[in-house]
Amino acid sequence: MKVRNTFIIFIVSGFWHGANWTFIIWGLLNAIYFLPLLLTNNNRNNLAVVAKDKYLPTPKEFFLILITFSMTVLSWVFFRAENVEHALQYILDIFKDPQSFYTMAIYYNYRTIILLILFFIILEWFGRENQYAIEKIGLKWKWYFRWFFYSFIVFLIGMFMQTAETPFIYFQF
């Protein structure tokens, strides 16, 4: 019953996002991701903060974080694709040509992007116990250091955001 209800909820949420097979597949993938937890009755065992009160995750926790992130990003490909063929081609292209990643990395100055990604991963990791990652970072700093830090984050986001006009995703339906 839980499995059926979970599939219904995720597939209906796919329909809610749009009348396109890509959204149905997105919902179906998310339901499938919950399936092992539901079948083993472990779906309520993963509600706590990862590596609570620890400085770093264990290798197992790190691997599980990486798997969860990868599965989420895979489902987002279907969410953002124009159609199923486009999504499948995109996924195929990711694994087909490793050289394309290197070419893209050079074009976008990969060192800068890697440092930026690492900065935000570290920021998220140290703020993982809060509702927002930067919620309590720098509370004991002088106000001007804290606001400089916030301004720096806004500056980084502004430097790498898309400058072309992109419509709000829900206006496309």
Given for the second form:
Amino acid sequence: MKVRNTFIIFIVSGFWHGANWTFIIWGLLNAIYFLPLLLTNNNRNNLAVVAKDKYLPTPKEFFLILITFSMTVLSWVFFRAENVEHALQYILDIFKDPQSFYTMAIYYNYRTIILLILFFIILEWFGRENQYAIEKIGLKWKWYFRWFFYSFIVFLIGMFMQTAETPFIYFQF
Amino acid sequence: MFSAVTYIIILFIWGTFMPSYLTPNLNYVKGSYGHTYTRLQDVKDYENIDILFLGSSHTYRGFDNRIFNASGLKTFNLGSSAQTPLQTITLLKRHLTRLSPKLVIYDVYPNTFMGDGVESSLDIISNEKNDLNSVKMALSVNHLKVYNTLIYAFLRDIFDWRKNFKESLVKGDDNYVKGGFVEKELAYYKTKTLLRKEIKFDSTQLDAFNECLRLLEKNKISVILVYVPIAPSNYSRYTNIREFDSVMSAHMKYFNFNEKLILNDSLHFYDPDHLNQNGVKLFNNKLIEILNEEKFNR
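Alternative state: the form predicted together with the partner chain, after the form predicted alone:
Let us now look at the entire complex, which starts with that chain.
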């Protein structure tokens, strides 16, 4: 019953985003991701903050974070693709040339975005116990240091945000 | 207030010391493509001219001052890369009174009525001292990159340690000619198939265009609108050129030189948009002939 309901919820969530198989597959994938937890009755576990009160995760925790993130991103390929064929081609292209993962030029071309992602991952990690990442960062600092920090984040947004037109997916609805 | 001041200080330090790949939303390039810096310095030497040319790169690569000077006309070419009416009005407000032209020849290229004006705003902000007109232009364009660059440029205008900046008159195959024209080393365009395109007017650009015409009218300056020739293969891609022609004719005396001259892609152009020097000579001589016929030049 629990498995059936979970599948219904995720598939309906997918369908809600639009009458396209890509959204259905996105929902289906998310439901499948929950399957092992449901079958082992572990779906209400793992709700606490990861690596609570610690600076770094354990290797096991790190691996689980990586797996969860990768699976979520994989399902987003379907969410954002024009059609199923497009999504599958996109995924195939990722794995077509594994050599490219070891080519430094690829990372060099995306160095700015990699630096920004690292900065925001660190920020999110230290703020992971709060509702917002920067909620408690700098509360004990002098006010001008804290405000400088906030201003710097605003500056990074102003300097790096995408300014070319990219239609927001929810504008379709 | 603290955040705003901090943002500006960080922007200035970041923009000065960081490499360009870390400044995607700040584009301050002095002496950029198209000799805008030199042209906007050069314009200060001119006053009471016969003809002022306005428009995009089609203008500064299409109207050769030397050909007009040979006909006894004192001209200045105030075109700049991708210049849209939003930048034209800014430049007119700065320079029109001193230049005091008898006639303005305004190049009306459809793309300039469709664009957002970001590229040209950045070009002008980076290459001339900024004033209140720059702020008005930035507000009209309303783009983060323009705001960042304008704030940075204002600070550079104040603290500039490159006051002695001098742009080379010859850059690559471009040669700046006094009076604003840029001569390209003779090259020939090889025709390519281009996608069909519909001209869609942007209302902000159209408003700015009307403001330019009103300003010129207020100063009792005659205006003719000119569509500088583009490669025929490029011209034929537009699906509604008749509509564009009728909008332009409704404004002022308008000449579409794509219809008045028979030019060839590979003989008279170096790319789909720009005349080579052979094309420039034919076009300019035809224009002078029309100006004489219509008694516009005196």
